[in-house]
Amino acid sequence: MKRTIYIFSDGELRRKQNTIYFEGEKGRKYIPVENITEIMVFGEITINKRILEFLSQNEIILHFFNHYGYYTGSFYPREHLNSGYMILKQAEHYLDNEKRLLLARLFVWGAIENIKKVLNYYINRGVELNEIKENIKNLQETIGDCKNVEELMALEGNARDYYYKGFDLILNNPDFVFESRTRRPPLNRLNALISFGNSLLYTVILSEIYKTHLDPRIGFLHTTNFRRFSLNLDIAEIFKPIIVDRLIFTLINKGMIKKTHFEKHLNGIVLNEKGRLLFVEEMDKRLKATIKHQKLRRNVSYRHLIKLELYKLEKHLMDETCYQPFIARW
């Protein structure tokens, strides 16, 4: 499996013949391009056109985050799997209201199913989440009544409102309280973790889309507009509960992440460098962790599950097999 490289230090990223290296305060470190799929940059680096050309030739995406861990953008090389046919099929399913609504409903249904799996896990450990789960289930049963994507987005938002209320019961930690969902900036530590984790997941999914014939600019639940990417946001809805949220619960409940891993930024709270490093390391482990895939009957990583999800979507768009979102079994 190809690796993700994370750069937290300041320095230069350069090409030397047929490889690249990073040079910072600790010296020069060569990066084997044949073994990497993406580079996530959190430090201040300088680059030049030669290395961008080299990264493009080797189909490596460069994701940038600012000093506070906010995603700022990607160097997305020219698509090497360009497919006019697939773009037409994506556009067809976007422009046809019934076809778009079907996919959007499936994304929301899958997201809620995985939210219920997370809640079930903690209900079985004695956390009183039954009322929250019931409220979410009642909303899920009305997905078919939604007449447009806007109503679906509102339903999904209401389901998450109930779900987030359960975070305080799951964590029971005065240092990490939910209160309400806040972004840009997050107003407390728990919201800072959710925002940072979701941003990482969006970039990982974008990298996986790059390896398929799909166009990341055409989503179905999230409106395709002047925003550059939307399909990665759709797919992320399925995986946020089982990758990002579960990771947050583990980090807090095991005492791995602490108050000292945060700092104030403007009027909000963000992870500091040590906090970001810890979260990124654990997220990377989570993406590499494997589970037994029931249909394939072999172990696959969470990252590979994301790619399989994209393949299923491709088959749906080509009218081969109706898309069914991944639902965790645990």
Contents of the next structure:
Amino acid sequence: MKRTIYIFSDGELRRKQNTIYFEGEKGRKYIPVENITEIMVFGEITINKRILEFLSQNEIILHFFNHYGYYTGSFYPREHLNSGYMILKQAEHYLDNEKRLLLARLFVWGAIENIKKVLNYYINRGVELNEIKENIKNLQETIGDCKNVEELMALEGNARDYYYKGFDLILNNPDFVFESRTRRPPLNRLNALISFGNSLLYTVILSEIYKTHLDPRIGFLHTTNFRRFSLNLDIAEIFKPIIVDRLIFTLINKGMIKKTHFEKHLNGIVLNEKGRLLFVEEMDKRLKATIKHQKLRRNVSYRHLIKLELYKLEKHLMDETCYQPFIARW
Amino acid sequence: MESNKMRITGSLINAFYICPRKAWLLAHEFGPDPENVFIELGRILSEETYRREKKEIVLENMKIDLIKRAKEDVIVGEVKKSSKGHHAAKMQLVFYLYQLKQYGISAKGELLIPKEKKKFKIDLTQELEGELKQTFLSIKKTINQTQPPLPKKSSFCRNCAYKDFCWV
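Can you return the structure of this protein in the form predicted in complex with the partner chain rather than the form predicted alone?
Up next: the whole complex, starting with the chain shown before.
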């Protein structure tokens, strides 16, 4: 399986003799081009056109994060898997309200199913989350009543509000309280973790979309505005609870991430470099972890699970099999 | 889809014999999983073998692995990883020979399997030409359908770059 490269230090990223070369203050390094699918850049790096051309040729995406760890943007090389057929299908399902609503409902339904799985895990361990789960379940049952995508988004937001209230009960840790969901900037440590984890997941999904024929700009639940990527946000709904949230619980409950991994900036709180490094490492491990796939009857990694999700979506768009979101089994 | 204008290619012929669904997907520019190791292997195989011969000739809708001359004859070679799918590979070559014949070039074919140290000579017989024309019709019929043929399990599925797409 191809790897992800993370660059945390400052330096220059160059093309050198048909491979990638990084020269930073801490040393120099060759990065074998054949073996990587994406590079996540957290440090301050200098690049030139030659390296961008080289990355494009080798179908490698470059994701940038700013000084505070916020997602800045991606160098998304020209599409290498072009299928006019698939673009038309994707647009058709976006433009036809009924078709779009069906997909949007399936994303929300799948997201809530996976949220319930996470809650169940802690309910079985004696955490008092039954009421929260009940509220979420009630919301889930009204998905069919939503007449448009905006209503669905609102429903999903409400479900998440209930769900996040459960975080305090699950974590029961004064250093990591939820209070309320805050972004840009996150106002406490737990929110900082959620924001950072989600943006990492968005980029990973974007990289997986790149390996399919789908256009990342056409989402179904998240409105397309033709400039930003939105399909990755749709798919992320399915995987946030089982990848990001579970990772956060593990990091906090095992005492791996501590108060010292955060820093204040402006009015908010963000992970510091050490904290980011730790989070990214653990996230990478999780994406490589495998589970037995029921239908394919073999082990697949969480990252591959994302690609499979995109395949199912493609098959839905070509009217072959109705999309069924991935639901964790436990 | 304006399938009437869809061009038949060598890999399309090969794919059709192996799996009509694969042919449909290819014809709709639905390329295979770029991360599949066998795709990578194929690319390396074509780069690393027969380095002294003339390589990769692109002619309209043909991408011929290698071309060489032997006395009076032009020999067209197609390189494959194994002899599995022998007939499909053979018909791919037959297609090239047939195309070249339309240009007035009479060529002979060689199916090359470096890993097995095998070489098969293939001539464009009337019988094979007949089969090819039949196949043209079947391919057109398949790829003109609005949807791909449903997946069918075969021994080719195991290493196919579409396997996850088909079976998930």
